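Just one chain is shown here, as structure tokens, and it is the form predicted on its own.
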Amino acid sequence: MRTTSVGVFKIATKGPGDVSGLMSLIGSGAVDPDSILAILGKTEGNGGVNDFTREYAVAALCTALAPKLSLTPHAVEQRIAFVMSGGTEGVLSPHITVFTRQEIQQRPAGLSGKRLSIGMAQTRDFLPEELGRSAQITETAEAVKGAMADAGITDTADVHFVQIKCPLLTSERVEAAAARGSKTATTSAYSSMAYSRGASALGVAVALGEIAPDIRDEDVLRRYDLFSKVASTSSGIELMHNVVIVLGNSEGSASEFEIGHAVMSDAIDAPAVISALTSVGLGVAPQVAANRELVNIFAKAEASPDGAVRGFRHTMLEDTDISATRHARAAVGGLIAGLAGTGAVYVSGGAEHQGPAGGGPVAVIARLSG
């Protein structure tokens, strides 16, 4: 088994094009650009189809990293997994989390237990008519298994968070399918985000054995009893394939970090957030406890599709001024920020088949400083 050292760096941003924090860490030698495997970010866009802050952030990072890696910006985007989640409503604060990975000769003497490991894979490009359907589920499941192998994780119980960037439909993509005599799952670009997120999450669930593999097209966005407890999927206009990032713990990692998770049953499930914090030896704020320091929290948020939270009606699905995903991000982001003691947390909207309906997974990464 190979031994890797994984690094995690959370960097505040002044805007979607701000790369100064990362460039400063590279300049000081704290981050080796050659070791960057993935960058997850929160940008202050609307999180919808026309949220160009995501693409802007990726373009800025690729342009800044290109000379450091002696690559073109396009080649940088092919080499590093970029997942930008739009929407920093409420107290959520824009930031990026940079994951690095390097192979080392052997695990340091005295280092015990499983430590944070990361792996990456991607699917082939999808046809527009495959989004939200069994083809996306099957291909995603295979990519998750590939990312697990890349992370050196053999036990599915050691997988604590699977982040996926997936495509969405545009009018041009819908028309291209129609020209071939094919029909897409939906003709709405906004609705296609949910279909793509949901199918991708079901692919994670199949790969990890959380559900049986016999999923039908009509189960997507209907069978909400089928879900993954660790999937986090985010749709974007900038790609036609799925990028899969698996985060877990492995004996083959010499990282100073550890990851754990829990599952929120609804948008106000504070005990689940506390459980995720305690799973890595942390408690409610302050952020440092028992030689462990909070690095970041990653969570999904969704307006409960039945229109109620613990028996009381909510109006998130009926607001024509603000989308339900923005309401949900603000609500869950405020809850997690209060318990974590920081608004710089990664909360992504749209949790279809990602945790139980109206809830979602929450993962915590801690630095073991002792």
The other form holds:
Number of protein chains: 4
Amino acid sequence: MRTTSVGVFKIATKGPGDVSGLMSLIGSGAVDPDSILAILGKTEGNGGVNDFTREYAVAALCTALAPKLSLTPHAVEQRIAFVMSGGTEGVLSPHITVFTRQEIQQRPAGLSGKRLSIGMAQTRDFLPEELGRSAQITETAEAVKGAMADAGITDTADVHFVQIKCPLLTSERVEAAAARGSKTATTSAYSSMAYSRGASALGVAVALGEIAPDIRDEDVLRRYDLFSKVASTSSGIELMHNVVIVLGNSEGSASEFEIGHAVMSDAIDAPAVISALTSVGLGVAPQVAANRELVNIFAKAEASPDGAVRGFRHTMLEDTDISATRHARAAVGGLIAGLAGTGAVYVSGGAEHQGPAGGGPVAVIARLSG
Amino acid sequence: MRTTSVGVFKIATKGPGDVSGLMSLIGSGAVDPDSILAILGKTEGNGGVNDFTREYAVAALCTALAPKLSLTPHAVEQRIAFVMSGGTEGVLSPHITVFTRQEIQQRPAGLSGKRLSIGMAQTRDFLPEELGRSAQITETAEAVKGAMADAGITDTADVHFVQIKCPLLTSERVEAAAARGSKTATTSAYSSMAYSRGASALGVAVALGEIAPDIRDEDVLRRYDLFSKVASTSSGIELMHNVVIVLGNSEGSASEFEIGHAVMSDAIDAPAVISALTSVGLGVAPQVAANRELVNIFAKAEASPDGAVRGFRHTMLEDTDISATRHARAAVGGLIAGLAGTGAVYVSGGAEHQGPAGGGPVAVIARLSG
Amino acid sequence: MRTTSVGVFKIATKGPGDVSGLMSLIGSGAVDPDSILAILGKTEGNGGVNDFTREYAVAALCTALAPKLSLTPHAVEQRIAFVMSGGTEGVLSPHITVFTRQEIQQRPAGLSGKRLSIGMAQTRDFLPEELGRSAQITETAEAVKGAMADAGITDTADVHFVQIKCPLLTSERVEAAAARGSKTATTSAYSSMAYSRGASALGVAVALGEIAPDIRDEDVLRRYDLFSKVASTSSGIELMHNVVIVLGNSEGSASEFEIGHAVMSDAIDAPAVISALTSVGLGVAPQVAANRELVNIFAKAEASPDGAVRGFRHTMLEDTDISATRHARAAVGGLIAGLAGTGAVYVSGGAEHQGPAGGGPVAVIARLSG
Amino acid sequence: MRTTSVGVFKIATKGPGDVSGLMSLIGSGAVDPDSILAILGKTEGNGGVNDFTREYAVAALCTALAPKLSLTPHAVEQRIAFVMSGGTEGVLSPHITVFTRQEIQQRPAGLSGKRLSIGMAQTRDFLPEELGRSAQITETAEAVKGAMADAGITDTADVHFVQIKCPLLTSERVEAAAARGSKTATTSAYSSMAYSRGASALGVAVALGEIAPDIRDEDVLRRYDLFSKVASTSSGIELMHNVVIVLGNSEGSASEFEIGHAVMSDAIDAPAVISALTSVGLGVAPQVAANRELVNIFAKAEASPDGAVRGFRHTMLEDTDISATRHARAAVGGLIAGLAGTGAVYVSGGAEHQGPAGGGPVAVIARLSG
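Could you output the structure for the form predicted together with a further copy of the same chain, given that the previous block was the form predicted on its own?
Every chain and every other molecule in the complex is listed next, the one we just looked at coming first.
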């Protein structure tokens, strides 16, 4: 098994086009641009179909990184996995998290236990009519296994967060399928985001053995008892395949970070957030552990589809003025920020098959010092 | 000292016009309509200028209560203090809290300690040019003392929540002042809501000795270091005076409820919420105390005016799509609901001089059983 | 044939709960409350699922009319057809149009030509699973014929506007159907509004011979080449049947009004609006005809489903911040108000099968004087 | 007088980052990148403070044009005037209009009359406390005269549209002023956009002799009877000076275009739009003139500050869900698109002192062929 050193850098941004923080870290030598594997960001758009802050942030980062990597901006986008989650409602604060990985000779002598590891893989391009259906599920499951191998993780219990970037449908794609006589899962761009996220999450669940592999097309967005406890999926217009990023702990990693997770059973599940913090040696803010420091929290949020949280009606799904995903991010973001002590956390909306209905996975990365 | 029995009934609503829950309680004899003193509600509008769910809820309640009280709907509105706070963002759940008060002969033998008491008072009508200025502050302070006396509370430390309903300016009112040669604090209806809320909160702070009484007009909405830790103020178009409702604990009360409070220093101050819960013998959800039960939490929320929470930028004040008050309610509501274990809590926006800038008061009512 | 006198009163409102204008007209004797057949209104909510201004307006009107009609408010709602269309985006101005009808002995001697007539009918209650499907289409078609007869109209060419109020699905209704083993056309409340509006409009088209009667369930919301040129349908939560109001011209009417219509082929079809105005002797504002006066315009608007208007992309369907129906009402309302010379026009959203895709019917009522 | 050839290219965009249309025209030789003087665009954001589609569009254009001009992206932004107006509500369609200018030897023999000319100038950088006040007015007036000279226009009657890009205040800028002991016109970023637009428009009015030059600071955003009939101003965060673009007709121009204008007295002033079309030989769509073709329409829209249009109440200013500028663009855009026959028109919000209160300028560019 190869040995890697994984770095995690959380950088506040002043706007979706702000790359100054990362450029400073590169300028100071703190970040080697060649080692950047993935960048997950929260941008301040609406998180919906017309949220251009995501692609703007990616464009700005690619343009800025291109000379550092001696690549064209387009080639940078192919090389690094960019996952921008739109929507910093409430106290959520725009930021990016940069993951780096470098191979090293061997683990330092004093290092014990499994440490944060990261691996990536991707599927083939999908046909529009495959999105939200079993083809996407099966191919994603394969890619998850590939990303685990890339991360040097063999035990599925060591996988704590699987971030997936997946396609969505556009009018052109729907028509292209129709022209071939194929019908897509939905004709709405907005709905297709949910289908693609849902099928991708089910792919994670299949890969990790959380559910049986015999998912039917009609189970997607219906059988909400089928879910992954560690999947986090985001759909974007810019690709037609799934990009899979596995985050877990591995003995092959020499990083100073550790990751753990829990699953929120609903949007107000404070004990689950506390459990995720505790799993990596942290507690409720303010942090007191001298040798452990919170780096970031990654969570998915959604409005419970049945319209209630613990028996009390919520109004997120009936609000024609604010989309339910914005409501859910604001509320879950408020809870997690309160327990974490910071609004610079990654809370993303659209948690179909990612955690139970109305809930979602929550993963925590801590830095171990000393 | 007279002895009162105070009742608190939290009733979920199916919509702003839904009065069925209260009518059921009246029908079953659980609530005597003659004893209703105040109704505080969360309705599912946007909480802004064009939020008609508040007046719709009041109209529906007045129409329904009129025959029970042998009054016209208009007379019901004069008799009972209705405070409707619009905005059930995120996990917040629409509901009303009905406060009743009845005089009783004497305290039951076994009852010990101070118990929840409620008192009301009101100021004279204000001139438009008095709103948001010292006249409103001074008169409000007097009314707070009157409401304390009405509640049988002598020690300001026993006051845990002061809800005030205060006026706002309209074009007509601004013009009326101008016709007399007087200039109002602002000419904008929207801004006047903040001025009126702010001056009213300062009045509470003066009455309770939280700040010195020498407030200048120019301190309102500027000196945010001046604030009350228990004030919660809402402005409405339907009145020109302040209605003050004091909630506290008194030895003259024989109710089965107790109230406590804390003040959130910012929008993610989880320890303050926990402290408020603890002050009445409760803890973080799920509740385990066998003899104590959460009834409701009353809190004010706002986007911190400096654009950041603990050093991290928030985007609430720059969002042209969602008003900052909606963002703030969603986030603080998510945190409080998580710690309380329910979204049926009263979180209201617009916290000028109610708690420190970006923070706000949080009060908890618990029912003691056995 | 009986002879009727039909009155049309357009009344501006100061808010959704404002009934003062109608009460004044009743007080002055201008409107006989017993003669009120239908009230169509534009209220200032968002026009979506959580637009409570519609039910608030109806509640306020029913409460105010109850003593005038010696009925309970509930009985008033059963007797008069209330159609409230939410959404006064842009220059649209909140108002109600009150239609009255009285039988009279005979037409005045000098009166010539067909004049405005109104007729009503309603279907049986639908099962949730019938909404948006052929049952709703067929029953609606029958009701349209009944309403024509009630209006004294025999020639379908004399029908110029058919307003329908139709049900929508709620979670409870979807579950009720599921409990019986039946699947509804959609499980989303928001989508069900479109299904119900669409099927109702197809019912009008069938009744008037605009399309062949053999509509299949799968044609609803798909075969947009099937449409009525005079249907205007609105869904509401408060009923489970369709209420049909037919407006047309009849020799049996002695009213001083005339109605005409045209169909907008897209959202910017100015010539169609002008044609509708011309059809009743009016022109583009400012009006010059001495003996003809615009009373109101009734139109339906929608974002063209193909995402473009005359080859240019629109962004209404991708906007996560503002619903497409709000966009469409604002734009079409702006055009019609410009040509009519007033924003107090009835432009309603959601034009599925009401006019061609992206377009919609536009009807004009003029008052003839002298 | 020098002779110039001015080109106008309207190019539809598929998104704020889409530069493919312009790149095609450059690739085919239709547009010489060196000749590009200004690019005015409509982007599909919300047009408010957090509308990042504007800066994204500029960044994308600068990045794409940089290699064509052998400049850095930053230098491109300094060289070409980019004015991006956010908000394509309703039927408005995202597009850019590229203005080119080249000096030529002499006018073609057969060319008669004045033709479209374009000129530019800019002010010095402003201090934050100068925005929205007389300094900005005076400096802008000077720059307008400079831009007229640059356009070869001597008669103010030949000026038909003056587009200005002006700064806004940020928290940093407000604080910088405060640190120097200076108070800005407002502390709100959103409000400062209006102040800056208003003062800039007053500068145009002064330069063109539309109003007397003695404007006081307190007249800005108050004396709405003071306005320019041709000013169109947009504020942006990226600059601290005003950029002035004058569009008019000049005998020194050999272009195939002509420009004219009218002023809408309110948001539903259809005759003004028709008058602007007529002034360049066009009519209401569909166009029939064989030798004249509509290129684009440039207009400003706003919600009338008194809350009514021709006596009927509008609800734009009280809507907490949708900003008034979005409402106004949607409505005026609908009217203009209807009369023009296309939604690809430039309708921009925020018309303070640009046309009368509630109205705004409307300019039309036509191409003359043959």
